[in-house]
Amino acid sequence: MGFALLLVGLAALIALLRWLLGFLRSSSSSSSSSSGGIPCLPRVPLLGSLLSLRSELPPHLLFTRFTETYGRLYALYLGPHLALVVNDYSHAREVLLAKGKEFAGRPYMVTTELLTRGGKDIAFADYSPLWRNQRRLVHSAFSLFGEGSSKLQTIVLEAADCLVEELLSLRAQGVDPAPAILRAVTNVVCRLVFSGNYRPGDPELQEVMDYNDGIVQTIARGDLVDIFPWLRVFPNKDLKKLKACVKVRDTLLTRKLEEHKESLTPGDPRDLLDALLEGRGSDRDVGLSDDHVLMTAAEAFGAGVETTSTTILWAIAFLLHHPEVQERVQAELDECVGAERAPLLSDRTRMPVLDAVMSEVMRIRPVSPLLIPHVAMQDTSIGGHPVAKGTRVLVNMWAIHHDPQQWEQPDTFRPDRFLDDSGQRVIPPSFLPFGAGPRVCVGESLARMELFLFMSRLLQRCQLSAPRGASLPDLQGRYGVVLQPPKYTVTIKARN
């Protein structure tokens, strides 16, 4: 055990070694010529740029104040990891739109490996042919069962239901809403996904949303060993969690999967895993695993509930700051729908006022202030500065929907910044809160619909309010994988 111990110690001192002679031959050269005339934080060796990152400030904020000293295009360092911080909208355009398959790469990150089995998911794989018709795969299961379906539809209006009655029987001054819309929400992704239909204390769900949550949790930590790989082979708390939310959560996706194998009726699919099935079926070629249906299937959780239920938690915090909107939102409910019937998707070209406001709570909290890393897959460039391949690009996506060049009063909540004069629904180009080009979020249109439900059906049958001598909702929010805003309390009165 000892001898396994010095090796280890020996292997990762050369490894240091080595690092540290390539960082003294290029350290001759300035920063900002190492990072193609870009201006560079300062670095040291092996932590690179790290100290300089050391703050109170969540990352999105403090890679914004960066830009005043640095422009808005600036390079750090990851320890080793050359990392290019875009923050004006110009430039993210250009890394996601323009040269969106010159960057569409992904970092190896030992959590992400972890998390989906070497990479074997959407989000967090690189880019790849293998990845690509997984995608493709992914949009045509969508199409068979996901977005806009009637079938989905259905399902959330019948969590929106659900919510909207667990809330009103809690009859309190003061009632947390957090717990029940993100029970709403996973039961949404589980018939989804699996045809899971739970009712509330069901422990299957309990299990579903305790694992997701303990994933969250570790990964939010955003541990040194995603930096330096070589810190695994320590003993690490975290990572030793996410491997047990990992198992825990693989062997129930694997027991559905076979059960949907046994089961799948070709035409006819029930859920996110036969459609996915189906493809895989009818598609040879596209080389896809039960790894990647499974990962495909365990991100529609991982990416799915936490963000569309930190969304609509952010939408009420700003509605009780501004009670106003929410009387033009349920007059605009009240003309268009009426209160016999339930909100459909179909009413909301005509509802342009509630989706100005959940795009403007969008824009002025986003869920993911920080993109998923983006990597060059090829020498490119930026601005017209030189970008080597292999280099990291980090998008900050607060400071570009915060930018006042590019929005009036940028840190004032205006829902209005998106209708046009005669009322009617507009989008800047400078809007981008699901990112865009090759990697923007495969199941943008999926949330989109379930925020428009939610909401909608909460906001006809529901008056919200602060309760009584309580304080509003604090609206900093606190960073972890998402932007969240801190528990908060609200008085929920059925309306007449």
Contents of the next structure:
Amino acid sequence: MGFALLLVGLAALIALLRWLLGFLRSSSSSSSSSSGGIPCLPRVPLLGSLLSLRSELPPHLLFTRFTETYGRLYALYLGPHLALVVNDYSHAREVLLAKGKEFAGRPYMVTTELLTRGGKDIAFADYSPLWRNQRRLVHSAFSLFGEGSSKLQTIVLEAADCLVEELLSLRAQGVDPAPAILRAVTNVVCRLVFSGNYRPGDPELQEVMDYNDGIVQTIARGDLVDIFPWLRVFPNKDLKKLKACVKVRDTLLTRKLEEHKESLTPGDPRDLLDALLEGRGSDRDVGLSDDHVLMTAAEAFGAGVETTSTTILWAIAFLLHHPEVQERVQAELDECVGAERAPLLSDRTRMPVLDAVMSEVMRIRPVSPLLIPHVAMQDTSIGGHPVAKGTRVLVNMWAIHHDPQQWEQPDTFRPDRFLDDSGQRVIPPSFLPFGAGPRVCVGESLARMELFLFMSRLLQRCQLSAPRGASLPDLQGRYGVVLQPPKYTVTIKARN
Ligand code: STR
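Just the form predicted alone so far, so send over the form predicted together with progesterone (STR).
Following is the full complex, with the preceding chain placed first.
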């Protein structure tokens, strides 16, 4: 035991020394030349700029504050890694769109490697030709359920009705809506991914929700082990927890995969797993392994659950603060849909107010305020400054969505900014809640449909208000791999 520890310590020491040597060599050139003339935060050996990053503020707010000192494009060192932080729309457009392909790489992180079996997923995998094809396949699989098919609509409306019944049956003065919403959204994703359909209280559903939660708490949070991979040799509670959750996830999904392989009917995909399996056998075969199929399904799962449930929770939180906005949406619903039938996707174009409300929610509280880090795949440039291959780029979508030069009173919740004078929707260019370019969210259109159906059904049938005597929801987000609202309570009454 003692000997093993000694070895581990020695290995760490050697890694450290090797790195220090590399650092001294690279920092003998001046720091502004290594960051291409871009202002750089102070740095020290080994830690890079990490000392400046210690703060009470969550990273997206801290990065926004640094713009006051360093301007809207600056550099910092995450340990040994040079990272540029982009805080304005014009540079973001250059990175994501104009040079999207040049910046389409992803950094190596210990936690995401573990989560994705070494990058066999879509979101965290580095760019490669195989990745492009995998992404295309997922895209076309998604469109099987979304646009032009009533499948998603049927599934979501059923889940939304269950959700409404459950919320109304609670009858308490103030309830935490999060568990019921999470369950409803998880159920939708289970049906889309592997045709799972669960009653409330099903132990398998609970298992899925538990491992998801464990992953959210431990993945890609900017932890030190993601910056210094060699730290992985030391005991680490979070990594242990992540591994345990991944194991539960893999057991469940492997079973679903095997069942699907046996019962697959060619030409008639029932869900995402079928569509992925089928994509392999056809002329669209792009060489996906079982691991790729599994990781893609697992990710569609996690992404679909966490982002949608969080956005719905933010929407309710803001509606409690702005009852007049809830009334406007309900007036629109009453006029376009009435009370007799459920809202349908085909109603969406006639409901600009609800659309504007959801856009404003995603502007003011983007679930992914720093997106996922990008990496330059070749020597390139930003704003005329040279950027070396391998440089990380963090796009601060929070700063872009709160930029006073683009948005009037950016901290105020005002859905009207997404409507023109005649009440039709307008989309300002600096609104990018799903990112943009080659790495844009693959689930974007599915997500928008799902959000519309859940929110319209919820607001058609329910009146949401702040419980008497309770304080309104705290609107400061909790930073993690998704920006979540703190727990709050709501009073829910049936609308007649
Ligand atoms: C949530 C938990 C889980 O079980 C699996 C995943 C993998 C995909 C992740 C997801 C997570 C969190 C939200 C992410 C998504 C990929 C894209 C999405 C990071 C960790 C966002 O960028 C918001």
